[in-house]
Amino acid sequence: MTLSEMRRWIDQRGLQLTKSLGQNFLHDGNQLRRIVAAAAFQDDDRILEIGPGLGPLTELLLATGRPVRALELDARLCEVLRERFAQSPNLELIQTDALRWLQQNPADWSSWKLVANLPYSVGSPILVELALNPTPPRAIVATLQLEVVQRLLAAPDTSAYGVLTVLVGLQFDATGHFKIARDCFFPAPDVDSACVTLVRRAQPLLPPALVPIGAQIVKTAFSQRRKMLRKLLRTQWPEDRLTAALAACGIAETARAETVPIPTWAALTRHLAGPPAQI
């Protein structure tokens, strides 16, 4: 879908975009090429779209000839991707919040993969919701802000580093990311963008049981990012089990959340999560 074809449909429909909803369409068909090209689709992969908008992904992912699932919250939107793949049996268009409907739709996604230009406004509770997912894709390929995809390739001890890039890479390595220059979408996003490609580990740090947990720990220890992250956990675990666990992951008693390396978070949680400490 080139630029003027996407002005078309919006012209004869009478579109107004919503910037709320992140309705910034990216047309550049070379970046759409690489965003398909990160996948490295295997035979048996499913796909999920989250956001099509117009269809210009949509278009190349059903090109494959692989199923896909695109949820869509615009009904105007959905009208025109209903008709521009009519004759595409392997679409499955759900109109939907997608946000809500993951969370409201547990599924096993571990022959999926998302591949999206995600809307900005709930790009990184999406993520954290699939990552937290017991069975989560086979891979990520998502345009987010640029801002987003520093943060999930943030190093420990940095400022970007955080609850976000440690749900997530709990789950997933970071395996490579190109920018996408504003121009590329229309409307132009007042931000700068990337896509990111995320690859399920193959050997998860935390067992589907131990992720809810992982998780708490996390989000708790990052509530207040200046305060030392025993003072935060010792309000939910008692002291002798906190002072156990953070000595046999080597976290100093001072730590702070953001010099916790991702593994290290792993193995706190299954300290934290295991029998009583012995005293």
Ligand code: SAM
Given for the second form:
Amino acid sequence: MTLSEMRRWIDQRGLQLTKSLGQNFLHDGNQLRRIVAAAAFQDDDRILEIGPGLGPLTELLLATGRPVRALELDARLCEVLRERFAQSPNLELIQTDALRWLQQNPADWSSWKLVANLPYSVGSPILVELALNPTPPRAIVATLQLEVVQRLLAAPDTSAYGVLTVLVGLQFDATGHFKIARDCFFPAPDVDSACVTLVRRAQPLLPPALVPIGAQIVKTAFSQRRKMLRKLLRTQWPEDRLTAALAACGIAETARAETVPIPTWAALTRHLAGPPAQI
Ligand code: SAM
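Compare with the form predicted on its own: the form predicted in complex with the named molecule:
Next comes the full complex, this chain leading.
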């Protein structure tokens, strides 16, 4: 879909683009093809797209012949998509708030890949929602604000390392990313963007049953970044159990959350939440 085609649809329908819905459409063919290539589709993959907009990415995803489920909030854009893709039986288009829909429709996403230029206002919560799912997608190829991608890639002991890094990192490995220039979008956004590839870990760091408790531990420990994590977790765990778990995981009594690597969060969760015999 070229920029002039995009403008034509917008003009013909008299569409007023909504900034709060992150309606910056990607018209650069090279970047769109890079995104699809990053998804490295295998035969039985199913595709979830969130925020298809006018459908520049949807078009390429449908061309793979795989089932595509697209969740778009804006009814006017859904009308355009229905018209553009009337001849595409592999498209299932749902007009909905994607975050709420994911929360209300718990599903097994294990044979799916999310490929999306995400609405930036809900990008992080959508990633967390999928990462906390007991059966997360095989892969996520998401275009996001550059600053969010930096948080996903962050190493411990940096200011970008935080709850998002750890919750997503417990389930996924970040295997690549590339920046996308502002002028690849119409209209050009106020922030820089990047596309990141997250591949579900072959060996999950936590069994699904412990993921919710792991998330609670991580959120509590990061709730006040400057405080020692032991002091924060002491409000929820008995002192003796906490002391033993920290020692077993090699976490210093004085450590702050941002110093703890992702696998150690998994170990700490197992020690705190697992049966006492494991300690
Ligand atoms: N994929 C298109 C592209 O690359 O040109 C559009 C991407 S645009 C950044 C984000 C899209 O997400 C918009 O179409 C917007 O209407 C839609 N959107 C915003 N919030 C949403 C939500 N909560 N649920 C579903 N779609 C949403």
